[in-house]
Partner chain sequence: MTDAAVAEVTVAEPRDAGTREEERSLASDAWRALRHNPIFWVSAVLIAVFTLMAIWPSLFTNTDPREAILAESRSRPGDGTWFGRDIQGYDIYARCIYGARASILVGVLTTTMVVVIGGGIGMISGYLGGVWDATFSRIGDIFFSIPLLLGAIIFLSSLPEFFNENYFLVIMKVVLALAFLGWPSLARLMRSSVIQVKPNDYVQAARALGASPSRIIRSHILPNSLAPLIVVATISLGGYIAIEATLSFLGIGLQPPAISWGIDISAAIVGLRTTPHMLFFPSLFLSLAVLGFILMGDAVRDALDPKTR
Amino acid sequence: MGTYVIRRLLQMIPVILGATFLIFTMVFALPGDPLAGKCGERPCPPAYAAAFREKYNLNDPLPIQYGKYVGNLAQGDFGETTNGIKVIDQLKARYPITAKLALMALAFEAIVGITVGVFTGIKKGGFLDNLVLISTLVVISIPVFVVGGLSQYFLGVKLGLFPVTVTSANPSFYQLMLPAMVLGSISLAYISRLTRTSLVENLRSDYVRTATAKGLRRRRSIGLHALRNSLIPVVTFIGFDFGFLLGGAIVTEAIFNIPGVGGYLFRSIRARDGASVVGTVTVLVIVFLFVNLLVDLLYGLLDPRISHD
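For the form predicted on its own, could you give the structure of just this one chain?
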């Protein structure tokens, strides 16, 4: 196990370098002048323009710029925005909010999705199965901004169950409940259908029939044998989805006025603030890689036949 973890950690290094190089190249190789609009409608003074280009290494070729960025990154320095604000300070203030929102959405979609998938898998072809099938198709087909707007109107304005928008820089659990449900709604539909399909397939397996024939109670044969193997593709999807939730909350954060990473990344792209964009995506890549490592380790707990030795 220890050797496997070390090997995976070493494999992350070229992935991180490759991902950061691609995003760095795409951001800083775009045509246009980074000084455009920095001094209003008038062109910037030559002295200011020279100092600006020197500070942000804009006079160097792109490979040298990337080399300097990686050197600073290895020391924990994600650079500065064009306004002189350290990117790491912005990420420290915003990532906990987005991480809390993503974890809440993940818990919501996993608990509800797996529960619904188990019940529909056991009662395959029944009324509940058909109802869930139609409901998931409807949820998947509706864009997230429509789901967010309808949730705000009915659950926030009409019923008053949740706040319509987030009004504080450090939102509480209650304020993030509705955005988390909206963010996890589409993934919930996928998880429920994936759990249902996988469970139905495993319930027809020989080892489940053998366990039942030996006198094992149906509830125990499902929970101990069929469900554990059925959760392997579900855990894979959840691990992938967590990385997506961290970076894909742009629309949800905009709808509910959440001061998280999604809105910060969107504004940085519009402002062409390369340091902010690269720093945010770099952290997303690192988190995504560690979550994938955790998912791979969970495989061994769900299925003892999978070994990491």
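The term rigid core refers to the most C-alpha atoms you can superpose between the two forms while keeping them within 1.5 Å. Just so we're clear, the structure is a prediction, and the values are computed from it rather than from any experiment. Positions refer to the first chain, counted from 1. First, how it differs from the form predicted in complex with its partner chain.
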Contents of the next structure:
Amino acid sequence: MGTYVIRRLLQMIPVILGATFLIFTMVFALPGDPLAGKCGERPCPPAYAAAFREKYNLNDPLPIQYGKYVGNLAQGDFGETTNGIKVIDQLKARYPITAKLALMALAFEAIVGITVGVFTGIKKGGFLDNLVLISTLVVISIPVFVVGGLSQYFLGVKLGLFPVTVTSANPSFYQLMLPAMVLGSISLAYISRLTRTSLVENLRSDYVRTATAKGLRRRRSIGLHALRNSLIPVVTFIGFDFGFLLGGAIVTEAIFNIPGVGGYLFRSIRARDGASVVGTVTVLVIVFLFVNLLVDLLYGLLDPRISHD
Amino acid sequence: MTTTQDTTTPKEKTSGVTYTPEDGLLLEVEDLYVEFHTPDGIATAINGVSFDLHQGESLAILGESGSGKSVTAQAIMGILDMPPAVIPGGHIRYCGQDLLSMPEDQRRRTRGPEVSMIFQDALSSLNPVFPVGWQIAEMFRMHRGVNKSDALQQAIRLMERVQIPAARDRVKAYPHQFSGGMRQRIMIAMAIALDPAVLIADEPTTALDVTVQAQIMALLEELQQERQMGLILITHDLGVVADVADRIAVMYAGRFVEKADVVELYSAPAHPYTRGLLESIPRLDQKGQTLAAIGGLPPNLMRIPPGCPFNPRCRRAEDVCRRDRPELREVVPGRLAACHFAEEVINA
Amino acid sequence: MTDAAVAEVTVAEPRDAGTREEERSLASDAWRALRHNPIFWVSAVLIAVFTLMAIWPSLFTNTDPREAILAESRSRPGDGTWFGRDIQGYDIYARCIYGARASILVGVLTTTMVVVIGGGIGMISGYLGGVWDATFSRIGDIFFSIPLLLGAIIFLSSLPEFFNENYFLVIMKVVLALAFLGWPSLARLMRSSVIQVKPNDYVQAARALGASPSRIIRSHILPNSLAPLIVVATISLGGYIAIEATLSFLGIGLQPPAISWGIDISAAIVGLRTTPHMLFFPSLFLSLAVLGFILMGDAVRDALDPKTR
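So the form predicted on its own is up there; where is the form predicted in complex with its partner chain?
Following is the full complex, with the preceding chain placed first.
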């Protein structure tokens, strides 16, 4: 297991290097002035432009530019905002809120999605099953910001069940509940469909027949023997989907005015603060890569057939 | 836990229900029918099958794939998928009590402690994500309420009993880490864990190498004699049954076509189908001769031909065979066969 | 969103033979299954209506979507207009109709580019194998490690102002961003199809008989990989429409004066409490458009592979 983690970490290095190079290329090597839009709507003052070129080594050849860029990243230097505040400091203050939101959304989508998937899977072909199959497709089709806007109106403004927007700098569990449900809603539909498909397949398997022949209760045959196997692809999906969750967090935080990383990114885009945008997204991509590593490790724990030697 | 048991005293069960065999009679299957209701029509998989099973007896049910032998086993075990399977008629009595009319929870409690089953493909029949010891121990935990560590100790003893080397070290290993023969031993350990009175083995050696096949059959025979279980051995392989079985029932298109003691059946089959099966076994003393395979295919279970279901493949078939279905009848004392010309076949 | 959609699709089993007759019977089987599926007809009608709307909006309305009647700003549905007016005094119905063009254009152009680029690269790596496969697969891994929405934000925030000059360029910048980041999923799919088909006897026989690579690809590999490609491309098209709207909502995709459902939804969130109709109608149009393509993909997949249900 230990060597496996190390090997996976080593394998991640080229991917991280490649991803940062890609981001670097998009930021600095696309046609156009890298300074464009870095200073809001106005053109940059010459002094700032010179400092910017110096800071991002734009006068060097491309490979050296990239080398220095990665060097800065490795030291935790993700650049500065137009106001001269370090991006990393901004992120440090905000990531706990986003982490809380993302974890709540994950818990919501996993618990509800798996439950729905199990109930439709064991009653395959029934009315509930068909209803869920179609309604999940409808939910998948509604973009997060539409779900967000509509639920904010109906559940927040109309019914008053949830706070409409988050007002505090350190939002409570209750304040984040509706945003988390919105954020988890689309993956929820995917998870319930995937759980259903996977459970239906496993219910036909020989080892579930064995579980019945062992005289186990139906609840145990399904809930433990079949479900344990059905969850393997679901866990993989949740990790794979984490990138979508991060994207959705930007939208959700923008709608509900949550002062997390996503809300910060949203305001940076609006303010055309390029350095903040790039720094924030780079961090999010690296987080995504680590989450995928974690999911791979978890996958090995769930499925002993995957060798980690 | 004792490894041997007194065959006359009833076993104690946590469920409170006790099952006592009368005169050693464990299982009575009477005029059993099983149908599969599919979108294409109704397939009759079992068409009026009857047999008894006594303590310490081993019965082999022999047939080609699709003959209904596995369905019979699954019907006794109560693990058919219903739907699509339907049991429109018949009785399966265990120690005098009809399993088919029993409340599901009571029937469930018989699976494992009373009637137990091992399957053909141990790799797919064992759960891939749980350690083998855990899967054996689950029997003690769920049926007897034994705590986890005691159940695991009992699982280790069982693994030793079925001759798994270094059982104590391998109790936490997963099914895929064992060889095919070892996996089948684990299946057997799990099936005999609660000292069942009836053990059903559905093609237990088909997926294994020939040398391993012999070892597994020897183990099954040993365990059966040690515990005086009633053993139902489902197989398509005449060679496998010869040493282990006492009686053989030959199945064709959902019916028994012949029932006999194993020695008598081998020396003089009373049904052309059985004869065909025996002739299709390669024999060392007939080297150089052509193997006599049975021509044709078993009938489609949705369209079983009128008359004798075997008539399209039978070399002896005459008009009566195409018209009247022969009943299973006593040909000579102790020998049953369903053939209009059974007397001629047995003396041929 | 598209990533998630792709995850659900598995590559269909390769067929035993690639002869014309079998192709025809498989296609006609699928068509028979499709014809009896009401979901297919619902999605076909949705797609047809939105496509017509995109090509010929004046068929649906005579109102100019840029005609601002400020005096009637925020008027409710029924007060002279079907869907009411927004803050600028624009007719919401007209804007919903004209908004279809951007969505459909982005969806269709992105899907075309992704299919051509991803399909081509997947074909090359699957067919040639070796160094080509290794190189493209690693590059694909790197692109895959960047979540689509996050990558698109960086890409778009770095593009020069030049791309905001006219309608076509604004559309193209979003298309470029999505295609640049979205091709690996199609490439993976194509690669696995090719690898499944290639070792089959009839392909080997064709090679032994001296058929050229282009002929083998055209007559054996394409027919077998086309079905999963069509399914994924259709579902992805819906996903790209959703992402375009999300990007426009965040203020980084299409910019006014371009008309987009995402922009209108973004503007409507502000006035949520008093004028919910401004949010509701563009949301409905957007979700129905996405739903049309996702339902279509789902129906086609079911028709091609009845096992999935």
